[in-house]
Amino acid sequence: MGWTTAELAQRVGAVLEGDGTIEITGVAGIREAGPGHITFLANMRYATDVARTRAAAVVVPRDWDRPCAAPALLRAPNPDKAFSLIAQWYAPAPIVPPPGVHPAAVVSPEAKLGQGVSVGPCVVIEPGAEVGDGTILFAGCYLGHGVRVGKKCKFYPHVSVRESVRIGDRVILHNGVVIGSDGFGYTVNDKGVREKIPQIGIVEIGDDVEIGANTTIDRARFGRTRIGNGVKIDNLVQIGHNVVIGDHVVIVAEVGISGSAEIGERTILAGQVGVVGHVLVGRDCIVGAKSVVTKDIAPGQFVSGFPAIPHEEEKRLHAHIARLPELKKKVADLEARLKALESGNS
C-alpha cells in the first residue's frame, strides 16, 4: 500500500511543501533514492545530497533553507523520528513462523512451553526450561536447564542461553548471542598456575531488551549479572560477570565492560568503549567512542578519551597535542638562538 506525500505529512505531523499528490512507493537513503521514494535528512553532513537527490520527497527539519531537487518537502520537528515511522509502514511484513515444535527440535518433556510458542529446527530445550506465550525460537537455539524466557520474545538462529538465566518479555536476541557463559574468574596458586573459580550466579535480563549479534553476557560469580528494562545493545559487545546495566542504557558495538562495573540508567556507551571493573558510571552519561573509563563518573557527564575525562577538557588536550610539532620547532629555534648568543659572548 502506498500513500501520497500529503497523507504522509499528515500522518507524521509534518508541514508539506510542494506537490502533495505524489504517491510514495517506498523508502530509501538520500543517495540511493529514486522516483517514487521518500528519504530524509537528519545529519547536515549530507545537506548537499538534498540538492541532487532523485527522490520524490525528502523529510527535512522545520527550518530547512537550502536547495532541494525533490518535488516535495516534509518539514518535521524530528526528521529521524518521522522517517522511522514512515519506514515502518513500508517495511515488508516480518517473518513469523507458525506455532509449534519442528520435528527436528529436541525439547525435554520436563520443559514448559506457553501458548503459541514456535520452536524451529535443531533447537534444544533442556529440562526445567520455561518459555512464555508467543515466543519464537529460530533454528539452532539452545536453552539450558532451568532457563526462564518471557512472553513474545524472538531469538534468532544460534542463540545460546545457559542454565538458570532469566529473560523478561519482548526480548530480541540476534544471531550468535551467548547469555550466561562463565565469567572470567581465576585464582593463581603458589606455582603461578591459574585455577578456575566456579561461576555459580545467573544472568537476569529485563523486558523490551534487544541484544545484537555475537554479543556475550557472562553469568555472575555469585548473585546476578543484571541487564535492565529497555536496554539496547549492539553487536560484538562483551559484558563481564556481576555487571549491572540500568534501564534504557544504550551500548554501541565492540564495547567491553569488565566485571562488577555498574552503568546508570539512560547512559550511552559509544563504539569501542572500555569500562574497567568495579567502577560506577552514573545515570544519563555519554561516554565517547574509543574511550576507557578507569574511575567513577558522576551522573550527567559527557566524557571521552583514555582515560575518560570531561569531553571539553579532552578536546582542549587534543588541541594542545596537535600543536606539539609547532612548539617543538619554536623550542629548537630558541635553543639555536641562545647557543648563538652564548657563542658570540664568548
Contents of the next structure:
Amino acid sequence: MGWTTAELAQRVGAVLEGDGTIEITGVAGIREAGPGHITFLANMRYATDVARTRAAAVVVPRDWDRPCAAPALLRAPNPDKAFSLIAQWYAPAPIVPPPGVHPAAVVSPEAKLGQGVSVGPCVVIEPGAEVGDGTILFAGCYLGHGVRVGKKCKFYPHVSVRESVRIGDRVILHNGVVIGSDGFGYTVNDKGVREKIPQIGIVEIGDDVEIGANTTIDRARFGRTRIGNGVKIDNLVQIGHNVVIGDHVVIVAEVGISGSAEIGERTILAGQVGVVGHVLVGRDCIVGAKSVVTKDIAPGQFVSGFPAIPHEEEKRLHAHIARLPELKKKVADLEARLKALESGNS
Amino acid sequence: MGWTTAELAQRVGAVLEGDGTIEITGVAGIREAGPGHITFLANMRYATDVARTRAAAVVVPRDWDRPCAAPALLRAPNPDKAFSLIAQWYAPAPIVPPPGVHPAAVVSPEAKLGQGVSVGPCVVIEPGAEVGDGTILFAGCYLGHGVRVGKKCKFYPHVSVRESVRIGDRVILHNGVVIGSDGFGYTVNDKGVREKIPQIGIVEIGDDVEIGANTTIDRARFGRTRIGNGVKIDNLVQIGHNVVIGDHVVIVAEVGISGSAEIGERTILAGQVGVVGHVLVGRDCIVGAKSVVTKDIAPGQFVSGFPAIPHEEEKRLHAHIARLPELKKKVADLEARLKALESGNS
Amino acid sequence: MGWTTAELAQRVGAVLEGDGTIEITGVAGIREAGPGHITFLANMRYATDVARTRAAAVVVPRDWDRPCAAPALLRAPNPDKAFSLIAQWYAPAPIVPPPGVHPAAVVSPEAKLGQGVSVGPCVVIEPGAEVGDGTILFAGCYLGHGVRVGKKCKFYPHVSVRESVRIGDRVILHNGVVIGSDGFGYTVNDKGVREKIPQIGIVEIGDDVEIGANTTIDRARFGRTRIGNGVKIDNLVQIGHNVVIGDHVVIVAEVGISGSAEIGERTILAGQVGVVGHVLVGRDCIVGAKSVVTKDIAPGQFVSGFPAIPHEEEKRLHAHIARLPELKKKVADLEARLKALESGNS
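The structure above corresponds to the form predicted on its own; please provide the structure of the form predicted together with another copy of the chain.
Following is the full complex, with the preceding chain placed first.
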C-alpha cells in the first residue's frame, strides 16, 4: 500500500537525494503535507515553503539549490508532471459505473446504444438518439431526440443535451452542462414586442472536448454552433448561437461569447472575458481576464482591456492612469510658474 | 421535399432575379452554404461574402447592387425575416411530446393538470401545484408545492421551480433554469456570524417570457420578485430577491441584478452587466455590455461604463484616456519651454 | 389568523404609536403594501415612501420624526429585525418533506442514511455515501460514491455532489449546485495538445454553509478544495480547484475564483469579482463589485478596481479620469499663454 522514496524516484525517473527508505503514504500540497506525504514545487511562488514543509519528500526542479526541510528530495526535469504521476498512484480507484442500463433509466426503444454503454438511474434517452461504444451516462442525464454521442464519452449527472446535437468521441461533460438550448434571437414587431426567431440549427462538438459544470452552449439559429476538437471549456461559460470555436481553444470560467463570433484555433480566453457578436478572434491569441473583445483580433495577439487592445499598450495606458495625480500636480506647478513669468513680464 | 427558387421567392413575397428553376434542398449561413442551399444577407459585415458564396440563392435587401456569386437572387424588403420563414420550412419538424403523464413521472395526486398537458419521465410535481392546458414539461423538471404554471408553457429538461412561484402563459424556460431559490440575505449577529433572513416571498412571472439555460431567479424576502410580460432573459443570468423587471425588458447573458433593483419597461441590459441593489433603471434605457449601474438611471438613457454614465460621455473619457501618452508629452514639452523662458528671464 | 397592531408591537418589543386595534392580515414592501398590511423602513432610500404608503402600519426606527401615512407606527430599535420576525409569523408554513425514502428514489444498499433523513423522488445515492440525521434531499439530487453529508442539511432539487466530497452539518445547497466537478487543469504536450491532469482531490465544506443556485465548486487536483464554516455563497459563483475559503466569508453572485487562491476569514467579495490563481486575499477584507484581484491583499483592506487597489486610491484615480477633459483644456490654455510669452520674448 505504498512505495518508498527510492522506489518513487525510480518510477518517475527522478534523482533521489537524502533518505530513500521512507515509506510514502500519500500526497499533499506543500503547505498541508505531513509526515509520510510527498509533495512538490512547480510554482516558484511556493519556493520558501520548501524550507518549512513537514512533508517526508519533495519533488523539485533539477537545479534546485535552496534549503529543504524534508528528509528526501526527488530532482525531476518536470516536477509537476512527475508529481501528477505519483498522485495518481495514490489516488482512490476512479469510479467506473458498470455497463448496462439501470432499471430506473428511461431509454426509448427507438434509441441505439453501442457496446458497453453505461446508463445510470433517471437517465432519459429520447427516440432516435445514438450513443457510441463505451460511453458513460451518469444519473439524471438527458439526451434529446436524434442526439448522436460518440465513443468513450463521460457525461456526469444532470447533463442536458437537446435534440439533434452531435458530440464526438471521448468528450467529457460535467454536471449540469446544457448543450443545444435555443439561441437568444428575436425580431421586434410593429408594437415593439419581441417575437421569437426559431432556432432550428444544432450544436456540433468535436472529439476530446471537455466542458465544465453548468456551462451552456446554444444551438444555431440555423446551421450549427461548432466546438472544435480538443477544446477545453471551464465552468459557467456561455456560448451563443452560431459561434465557431476552433480546435484546441481554451475558455476559462464565466466567459460569455455572443452569437456568430468565431474563435481561432489554440486561442485562450481568460476568465470572465466577453466577446461581442460577429467578431473574429484570430488563432493563437490570448485574451486577458475580464477583457471585452469588440472587434476582430489578428492572429497571434495578446490583447486585454475593454475594448481589448494589444496588452502592452493597455499596460502603458494603465500606467498613465496610475500617474494621473502626478501629471495634475505638474500642470498646476507649470501654471504657477507661468503666472510668475507673466506677472514679471507685465 | 423542397421548393424551387421561383417558388420560394413567391412564398416570401420577394422579387426573383436569375434562375428560378433551381431546386433548393436546404438553408445555411453565407460562408457555409453549398450547392442547393439558400442563404441570406442581413448584416453588412458579410456583404463581401455574397460575391463568393457557393449557395444557389441569396436573399438580399431590395436595393442590393453589388456582385453576387449565386445564380439566383431574392430581393426582399426584410431579408432576415424572409429567410427565417424559409428556414422554418426546411427545418425538421419540432419535437412535440405527446400529452399525458409518463409512467416514470412522479405527480402528486394533490396536483392539478390541465387539458393536454405533457409530463415527461422523471418530472416531479409536488402537492398543490397547478399546470395550465397544453403546457409541456420535459424530462426531469421539478414543480414545488403550490406552484402555478399557465397555459402553453414549455419547460425544457431539468427546470426547477420552487414552492408557490407563479408563472404566466406561453412561458419558455430552458434547461436548468431555477426559479424561486432563496434570496441572499443575512443579518450579522453579535459574534460576527451571519444568520439567515427567511426568504418567504415568491417569484411571479408574466406571460410570453423566455428564460435562458441555467439562469437563476431568487424568490423575494417577502412579497414578490416580479418578471413582467414579454421579458426575454438569456443564459446564466442572476436576478436577486425582490427585483422588479418591467414588461418587454431584454437581459443578455451573464447579467447580475442585485436585490430590490428595478428595471423599467423595454430596457435592454447587454451582456455581463451588473446592477447594484435598490437602484431604478428607467424604461427604454440601454445599458452597454459589462457596465455596472450604481445609481438610478433616468428613462430613455444609453449608459455604459463603471459606474454607468451616458454613453457619449463615457466614449469621450475613453478617448481622453487613449490620448494620455500624448497629453503627457505635451506637458513635458511645455515644461521644457517654460524652463527656457525662466532661464532667459533670470 | 393574525394579530392587531398592538399585539405585534408587544411581540417584537416595539413602541406603538397610533391605532393599536387594526387587524394586520399580511406583510408587504412599503410601495406594494395595501390596507391590512404591515410594512417597514430599514433603508433610508425609501424614507419618503413612508408619507404615502397605503399600509396599515409601519415599523420605523426609534427616532423617526417625519410624516407617516399609516394609522399605526411601531418604533423598534432594529426595524429590519422586528419586521423579519413579523414576516415569519405571517409566512406560509415552510415545506418539510416527510422523512423516509421516496419509492422513486434510487438509494444504493451500500449507502448509509441517518435517522429522519428525507429522500425525495428521483434522488440517486451511490454506494458508500453517508447522510446524517435529519437531512433533507429534495427531488433529483445526486450523491456520488463515498460522499459524506452531515446532519440537518437541506439540498434543494437537482443538486449534484460528486464522489468523496465531504459536507458538514446544517448546510443548505440550492437547486442545481454542483460540488466536486473536476478542476480545470491540463498539460500541453509536444504537439500543442492539452492532456487532462487527473483531478483526484475532494471538496470539503464546513458547517452552516449556504450555497446559491447553479453555483459550481471544483474538486482539488489533489488534497482538498476547502469551504470554511459559516460561509455564504450566492448564485452562479465559480470556485476553482484547491481554493481555500476561510470561515464566514461572503461571496456575492457571479464571482469567479481561480485555482489555489485563498480567501481569508470574514472577507466579503462583491458581485462579479474575479480572483486570479494562487493569490491570497487576507481576512476581513472587502473586494468591491466587478474588481479583479491580481495579487495578495493584506488583511483588513477595502479594495476595488482592476487590478484591485485600496478603494480610496481607486476613487481618486476615477475622479482624475472624470476630470481629464478639464485637465486637457488647462494644458491647452497653458500652451497658448506660453506661446504669447515666447513671442513677447523673441
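Think of the rigid core as the biggest set of C-alphas that the two forms share within 1.5 Å after superposition. As the structure is a prediction and not an experimental result, all values here were calculated from the model. Numbering follows the first chain given and starts at 1.
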From the candidates K191, D63, P109, A93, the hinge of the rigid-body rotation between these two forms falls at A93
The angle, in °, through which the smaller rigid part turns with respect to the larger between these two forms is 8
